[in-house]
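Starting off, we have a lone chain in the form predicted alone, written out as structure tokens.
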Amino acid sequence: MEDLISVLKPSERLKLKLRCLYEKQGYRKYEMSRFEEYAFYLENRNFLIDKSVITFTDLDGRLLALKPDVTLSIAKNYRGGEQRVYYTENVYRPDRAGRSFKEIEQMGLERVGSLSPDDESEVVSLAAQSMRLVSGDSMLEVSHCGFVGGLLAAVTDDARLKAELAALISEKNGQGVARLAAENGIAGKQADALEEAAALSGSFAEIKERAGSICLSDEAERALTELEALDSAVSKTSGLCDVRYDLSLHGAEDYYNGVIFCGYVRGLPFRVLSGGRYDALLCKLGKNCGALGFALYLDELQLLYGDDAAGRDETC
């Protein structure tokens, strides 16, 4: 067996680590068609990454799109109860210049259904297993939607002006918010918050009192308090990768919820994995649950493979 193992490529023993992984924690593999109705991603496009799809007119005259994500097919096909799902699947999307699409391979999973804190944290720690498997010199960052969303919600109801701010907090641009605030008459506690809140980075232990210090609402609380709990049980959990807390991730405002998460490995300069929850989906979907999941992009991690990184000889 471990010489077959050893005739794999990195990126086929990454994928079947991960595998191994995956379904002794009870998830099973998920399979779309490789063509879905164009209507369906128009309906949601919100929920897209990007909004350009691959498009063609079937035999039978329906409009089809070449699968540009993999979240949303499984949730047009959940059907409720508890579903746990990881797939592995090629997706077509612009690549960075804009200029071509681009095949994109994936693996990921989803848990769909009443999810509970220890649930969250599961899908949390299977992200950062799996980071671990791809790189021992890998980080999660973590944040929650509902931290950096309360603090703008408790100082400002204009909408360009706290998508203006979330950007500058994003970029941790402490100055550029705090000249922003200063033109929109934010002083105070509440441009100090804002200011400090682009600065929020560390282990839990290390921004804990500061977060605390500049909850200006029940909703930056709570999700403070999710993200205490959620660390006190991801940390329980051995093979992780180094797990750090960066409360300037704010997200997608419109498909994110909750927590969010991104994974990055040394030496390469963007995201391999993103995740996070994202209910609303369902909810547009007419479908009352929680929805939790992410992604691994295999193909970032070419620059991986040619000195064996992706594929240590570990067990899972």
Contents of the next structure:
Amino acid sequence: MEDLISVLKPSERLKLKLRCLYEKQGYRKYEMSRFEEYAFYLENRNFLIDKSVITFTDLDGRLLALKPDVTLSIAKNYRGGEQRVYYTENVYRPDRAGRSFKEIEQMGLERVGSLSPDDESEVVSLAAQSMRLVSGDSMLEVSHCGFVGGLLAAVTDDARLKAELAALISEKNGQGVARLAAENGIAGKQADALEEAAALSGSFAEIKERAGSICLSDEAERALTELEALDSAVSKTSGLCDVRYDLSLHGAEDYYNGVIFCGYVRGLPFRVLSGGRYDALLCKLGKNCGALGFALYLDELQLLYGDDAAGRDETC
Amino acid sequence: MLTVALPKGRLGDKVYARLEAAGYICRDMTDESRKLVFENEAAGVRYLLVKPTDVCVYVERGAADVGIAGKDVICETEAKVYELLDLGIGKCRMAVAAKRGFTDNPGRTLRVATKFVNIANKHYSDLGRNIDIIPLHGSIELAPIVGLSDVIVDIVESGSTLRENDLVVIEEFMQISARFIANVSSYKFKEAEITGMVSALKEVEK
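Can I get the form predicted in complex with the partner chain as well, since the one above is the form predicted alone?
What follows is the entire complex, opening with the chain shown before.
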């Protein structure tokens, strides 16, 4: 067995380790078709990271798409009950420069059903454990869409202004937030809270007091309370990467609706994991339940592992 | 150690002077050499001299932890970076200019010559105006003079180039200045160093 393992590339060993982790937690492998009806993606465009999709006409005349996303298919095929699945799939999206399509290998995990806070902490812990398996020098950054969402709802009803302020907060552009707030008559505590939200990051203990002092609404307060409970539960799990909080992270408005998180590895320029709560997608598909999951972008790890097995990371 | 992408040229000189005053000294930088990488381990800083339009690429893709780029470059490249400080230097405006006496006819497509294709597209998309973008790499002012375009979208600093070519600004829509940006992942792992540099730069500004 050792001989067999020794010939595996680091990325292959990582996938085995992750499968082992997810199976031990009761998650089952989900296999899916490479194609999906294009109309399905068209109806749910707001839930796609990139709206561009490769389409082709099947032999029976149906317009199909090469899968640009896995979560949508899992949500579509959910038939009730408690679903715990993980997957390793290729998806097809435009490359970063937007010049051509790219095949992207993803490994991910989804939990669908009537989710309790314990279920939520289980998935976030699995994300942090996954990051620890990816690299010994990695980080999971956690936030809650309701925090910035709650602040923005308290200061304006204008959807366009909300979107502009949200974009500046996620860029950590505190001066830009202050400028735009002033131009739109938002002042005092409200303006200060928005500016502060752009800079709020650290361990939960480090951000708790500052975040608590700028909650402008019940929604923001609820988000903070949920994060506190989550932090308390997650911190009891072993084998985690560094877990930190950054409340400027609030995700795409249409997609995520609760806890949200991203994974980073020192030395890699882009996030390698992203996930969160996406009940709104299930709701749009007429399924009244909760959903939470994450995807690990295996192609982003190529720089970490090098060209072959010579660059093995012992954490794998 | 922080790797800083600095724009070559006038803006870079001004920015380096600000960084030097903030304590991030690298004496070799002032040499008349063709070197592109300068390092001062004691000050914990390594500078990369890059083309101003490439700063965002170096930072977004992690070759540099932080950098200084014009707001025009950040918007045009649509780089996903943190924008941590407006340095308030290299101030200018993004503007629409046309030949003196030009009147826009909303009944037909507006021909727009520009180096800033994404910025121009977004501006006119926000206005709901149908346009035909003509991408150029230089001498933008020539386009309306020879009938290649109706208007240009370009950076205006003093306005003297426009005046000399009998063009006038018909709209200004973006304030531009040099911004201190950071790679998102670098920020997670080097937050104290990066925020320390931001604070030092703010202090110098005072």
